[in-house]
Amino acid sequence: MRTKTLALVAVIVGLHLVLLFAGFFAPYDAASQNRDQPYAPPTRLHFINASGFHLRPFVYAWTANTSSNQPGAYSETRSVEYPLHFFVRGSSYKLVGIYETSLHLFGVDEPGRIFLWGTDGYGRDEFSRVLYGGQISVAAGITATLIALLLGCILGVIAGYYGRWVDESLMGVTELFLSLPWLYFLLGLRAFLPLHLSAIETFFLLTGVIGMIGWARPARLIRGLVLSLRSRNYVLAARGFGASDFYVLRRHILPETFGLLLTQAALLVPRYIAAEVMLSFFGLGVTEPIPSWGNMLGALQQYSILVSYAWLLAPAGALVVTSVLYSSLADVFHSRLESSLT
C-alpha cells in the first residue's frame, strides 16, 4: 500500500513538473504556426529503413495530398530522414517564467518537423499546446482550490468553534451556496463580467469566481469536524487552564483539519480544472492565442473536425488522466483520514 501511494505521488509530482517546465519538454512554441500543414496527423517514429534497424528513431516529413480537398490528407516523403535529437536548441522561452533559454528536450533538424500528437487548423503542434495549455488549466484548478479551501477553513472553523448564532448565520449562507445550481450560476456570473480582458486578468477572474463559489462544501465539512474537536478532553483542559481561543485553534484545532483539507484539495482540483475547461470551451475563459485545454477543445464544436481529426481530443485525454490521478490521491487521503479518526 505504501509503495502504491509513493508511486502515485511520484506520478502526480512528475506530471506537474512536466507542465511547469513545459517550454523544455515541448519541441515548439505554442503559438508557432505551420500554415502549410494544417491538421497534420501525428508524426510516426521509425526505427527501420532500407539499410536496416537504427537505435536512434527518425521521422519523415509530411506532404499534403494535393489530390484530396480535405485538410489532413498527408503522405510521408521518404526521400529524406530526420533523426530525433535530444537536448536541442529551438525557439526561445522563459523557464518558469523567469530564465530565458532555447533548450528543448527533443527535436529534429530543419526543415523537418515532429508532431507527436499532430497539428491543429493553424498547423500548431498539438503536443506543445497541450503542455502549455496544461499550465493554465491546472494552475487555475489549484489556485481556485486554494481560494475555496482558505475561505472554507476560516468560515468553517469560526462556525464550529463559536457555535450559537455565529454558527447558524454562517451555515445559513453555506446552505444558500450549496443550493445554487453551480454550473448555471458559474456560467451566468462569468457571462455577466467583462469579456475583453487580458490573459492575466482573465486567469485571476476565473480562479476568483470559481474559488469563491466553491467554499461552501469544505466549510460545512470543517465545521462538523471542529464541532467534534472542541468537545475533546485535551481542548477542554487547555481552555480550563486559561488558554486563549487563538492558542486553542492554533495548537489543537487547526492541525487536526489538515487531513480533511488535503482530501478536499485532491477532490476539488480536478473539479475546478474541469470548470476552467468548460468556461474556456464556451469562450468565457482564457482565449486564443494563449492555449488552455478548454479553448483547444473549442475547435471540436464543429462536427466535421470532431469526427475527422481524433488527435485534437488530446486535451480531453490529459484532463481525464489528471482527474483520475487526483481522484486516486483523494482515496488515499480519505483512507488515511478515516484510520486516524478511528
Second form
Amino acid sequence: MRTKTLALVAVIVGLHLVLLFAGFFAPYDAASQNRDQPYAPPTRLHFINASGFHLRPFVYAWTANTSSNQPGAYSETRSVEYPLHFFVRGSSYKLVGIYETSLHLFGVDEPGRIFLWGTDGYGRDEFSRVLYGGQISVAAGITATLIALLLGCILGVIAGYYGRWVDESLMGVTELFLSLPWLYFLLGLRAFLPLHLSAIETFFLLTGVIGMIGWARPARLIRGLVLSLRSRNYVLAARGFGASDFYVLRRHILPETFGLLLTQAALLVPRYIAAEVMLSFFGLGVTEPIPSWGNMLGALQQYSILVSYAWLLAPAGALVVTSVLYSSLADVFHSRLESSLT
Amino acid sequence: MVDNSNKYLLQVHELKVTYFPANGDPVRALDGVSLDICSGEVVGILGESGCGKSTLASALLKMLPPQAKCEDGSILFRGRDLLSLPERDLRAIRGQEISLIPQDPALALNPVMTAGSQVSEVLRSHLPLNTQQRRQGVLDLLREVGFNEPQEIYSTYPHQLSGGQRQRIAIAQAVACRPALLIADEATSELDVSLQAEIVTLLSQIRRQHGTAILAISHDPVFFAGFADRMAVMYAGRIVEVASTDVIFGRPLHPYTQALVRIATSSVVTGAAKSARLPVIDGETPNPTSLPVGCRFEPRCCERMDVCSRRYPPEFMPAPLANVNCFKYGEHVD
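Now show me the form predicted together with its partner chain, since the one above was the form predicted on its own.
In what comes next, the whole complex appears, and the chain from above leads the way.
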C-alpha cells in the first residue's frame, strides 16, 4: 500500500516535471515546421543494420511517396543512418521561461529528424507539441482548480461558520450553480465573451470561467465540514476563552478542511484539464500557434484525418493518463481522510 | 434600590432563555433565574438533567447556541450588563474575567494541538507577552494545576493524556488569565470518584490562592459538600432554593431539596443494602414546552396545597443571601 502510494506520487511528480521542463525533454520547438513532411508517421528506432546489432539505436529519414496523392505515405531511406544521441545541442529555448539554453534530452544529427509520435499537417513534431501543450492544459487545470477551491473554501467557511441567513443565501446560490448544465453554460459564456484575445488573456479568461463555475461543489462540502467543526467542544471552549472568530477559523477550522481540499483538488484538476481541452477543441479556448491538448485534438474534427493518422490522438492519450493518475491520487487522499476521521 | 454592584461580582436577575427549535414548540429553558455571586465565593448549582444548569452557564458568557434566545432579564458583571455588551467587549471578558471549564475535557481540547500550545493560546489572546514569557507562563500554570514535569506535558497531545490530566489542562486554560469568576460546568462528571476529589481540591486551592469566585454546576449533591459556600437548587428552569451548603445538607426548606438530599445521603449510607429499594421522587419533571402555572414541583410534591397549582410561590428570605420559593414559608395573602 505504502510503496504503491509512493510510486504513484513519484509518477505524478515525474509527469509534472517533464511538462515543466518540456523544452528539455522535447527534441524540437512546438512551432518549428517541416513542410516537406506533413503527417509523417512515428519514426522507428532501429537496432539492427547490415553490420549487426547496435546498442545505440538509429533512425532513417522519411521520404514521401510521390506516387500517392494523399500525404502521409512515407518510406524509410535506408542509405543514411542517424544514430540517437543524448544531451544534444538543438534549437534554443527558455527553461521554465527564464533560463535560456539549447540542451535537449535526445536528438539526431541534422538533417535527420526524430518524430517519436509522428508529425501533424505542418510537419510539427507531435511529441514535442504534446509536452508543450501539456504545459498549457495542465496549468489551466491547476489554475482553475485553485480558483474554484479558493472561492469554494472562502464561501463554504463563511456559510458554515456564520450560519443563518448567510448560510441560506450562499447555499441557494451554490444550488443554482450545481444545477447549471456546466458544459453548455461554459460554451455559452465563452461564446458571449470576446473571441480575439491574446493567448495570455485567453488563458486567464478560460481558467477564470472554469473556476467561477466550479466553486459550488467544494463550497458545499466545506460548509458541511465547518458546520460540524463549529459545534466541536474545543471550538466552543476557544470561544469561551475569548478567541475571536478569525482566530477560531485560522487555528481550529481551516486546518481541518485541508484534507478535504486536497481530495477535491485531485478530483477537480483532471476535470478542469478536460474542460480546457473541450473548449480549446471547439476553438473557444487557447488558439494556435500556442499548442494545447485541446487545439491539437481540434485537427481531428476532420474525419479523414481522424481515420488516417492515428498518432495525432496522442494528446487524448496524454489526457487519459493524466486523469487516471489524478483520480488514483484522489483515491489515496480520500482513503487517508477516511481513516483519519474514524 | 441599594447599589450592590461593589458587593456582588455577578448579579443575575430574572433571566429568561428560550430555545426555538427548527421544528417544534419553543422551550423555556430558564424562566426567571436570579442569582448573586460575591467575589471569591463558591456557589454550587444543583439540579437534575434538563433543568437548565448548562444553559445558565452558557448564558453567563453569552455563548448560547444560535437557536436559543435571551428574552428577558439582566446579567450584571461588576455592574456592567453582559447582555447589552457588544461581542468585542464580551471577548475581552471571556477568558480574562469569566472563564469556563468545559463539560468534557476530552472533547474540549483540539486533538491536533499540543497541550501547552492550547494553554498558551489563551494567554496570547488576552495578554501582551512575548513567546518566551508565554512559554514560562504556561509552564508555571501547568505546575500550578499539578503537573510535576510541565516541560514534558507542554509538548504532549491530548490523546496521550489521561482524563484527569486533560481536565487539568482545561483548568490551566481557564485560570490562565486569572479570571475573577470561574464557571465549572459538570467539570468532574466524566471522571471517577478519586479524580473528582483531586479536581475539587485543585479548584479550592485556586480559589484560596487567587480569590477566584467559582460557579460550580453539578447534578451530584455530594460534589458540593465541603467545597461550595452556598448552593442554588434548580428545578425545571427556576432556582427553587438558595442557601448555604450546611443548610442545604442540614435542614433544607424546599420539599424538592429535601427529597434530593434524602436520596443523596441515603445512597451514601445504605447504598450497600441490597434488599432496600433506593428512594426516588415519584413522578416526572414537567414537560418544558408546557410548564405549569404554579409551582413547578407541585405535581410531585408530597406537601402540596391548593394554592401551589394556582400561582408561582413568591420568594422568601429566611437568611441573608438565601431564599426559597415555596408557599410553606412566609406570609401569603391568598
